[in-house]
Protein chains: 2
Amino acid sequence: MESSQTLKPGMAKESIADLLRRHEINPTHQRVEIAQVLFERCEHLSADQIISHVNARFAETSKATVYNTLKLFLEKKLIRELIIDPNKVVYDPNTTPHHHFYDVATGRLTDIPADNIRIGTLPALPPGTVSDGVDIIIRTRPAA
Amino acid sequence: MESSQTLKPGMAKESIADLLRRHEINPTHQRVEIAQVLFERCEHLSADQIISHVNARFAETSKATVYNTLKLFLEKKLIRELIIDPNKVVYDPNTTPHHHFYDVATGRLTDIPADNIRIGTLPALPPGTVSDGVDIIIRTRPAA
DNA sequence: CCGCGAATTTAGACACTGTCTAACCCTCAC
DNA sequence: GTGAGGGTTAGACAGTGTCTAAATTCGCGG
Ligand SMILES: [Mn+2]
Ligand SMILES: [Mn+2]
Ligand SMILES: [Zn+2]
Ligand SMILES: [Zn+2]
């Protein structure tokens, strides 16, 4: 299993096609701009900021193709979602285990490494389920 | 501190009036039909299940109102905002420290009390910021 | 080269949640 | 009664995301 986060800021354009192939995503133009963006960042970036980036030189990527993609992109495993700002979703290219910070004055949102917390036992889960994964948000506010 | 988990189900509205006046809220009639509704089920309720749920037996409360209402619980620490559906907030009438269960098929939020999770070791918060409060939600989709 | 079906992209209409405004209502003190 | 202030309201508005139907592009066999 290939990860995601090998990638460096610099990753060609060829190797971010490589990359969403062994994803099973055919690189088409339109994602590969997109991947880029999100992968040369390595920032928490909403659908808005996205559209705004691969379209900042001139306009090539409709905000339904944005979407689109970005839906692919999650089912694939590329990338992860963070519902943690209530007007807008936040997606994360980093796919390894990890939790956020959330600076509620600021909405800044930073990353923890997932081995600087450590969860004790976890509860029983509810009869007939079973664990989709832990996401742990540390808001945090200025000092004082 | 007095807490709203000792808030019974069948509790009169003479006692939420107490509650809200308690908090600093000056108990109007729609204030304490909203609240009714919330400390009633105790659920995990958004914002336009609690509007018709208010005005299931007649129209008595706007829109407005209740978006105002919720806000001023939550300035007020009557209950709390969890951001965990994309497509809208839901409001927790329990206050105490707790985490949830979030079945990611059928959208159900389940609440882990906070004794059943144990963090070990916070990592070092973002210098110039101090913690306010942690959310641990676990994802669960149906076994098998 | 064609030609054709499938995949992809697109503009714009649409839905939904939540916010705002400006008028109105209600109570209470004077 | 009058005025002030808090509370409520309808409905317009804004932001985010979805959907549809048409257009474009792509892959590929002939
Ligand atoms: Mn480009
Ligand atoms: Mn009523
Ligand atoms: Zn992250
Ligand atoms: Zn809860």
Given for the second form:
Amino acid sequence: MESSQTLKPGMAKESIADLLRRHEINPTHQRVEIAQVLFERCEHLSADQIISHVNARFAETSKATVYNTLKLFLEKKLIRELIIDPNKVVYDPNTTPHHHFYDVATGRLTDIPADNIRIGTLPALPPGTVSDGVDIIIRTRPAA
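Shown: the form predicted together with another copy of the chain; wanted: the form predicted on its own:
Here we give the lone chain, stripped of any partners or molecules.
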């Protein structure tokens, strides 16, 4: 399947609809609007930020619709979910392997290319499980 990396800011809605179809997602109007917000901005957005951007452009879209669509996009590996802390979850349209700097003072997330971090041996996984990836978030703050 096509990576979200092939998406470009300002993509036509039909291109986004085609991408959704290739990921076996029915491209309803609301799903296309949500995808457009995610991919045209290429930012790490919270669900509330996505709702705000979608509703600024489109008639009211419910919170439930946005959350259900984000869950579907996650299941189809169209986006990644980053749990920064228990109260902060953002959605990342970049599904290529990479990690993040998180500035705790500003809340800004910055991508780190995967090849900039070397990971040694991982611990043995619990029986009956497989690895689904490794996400590294390096928390930073201004120097004192």
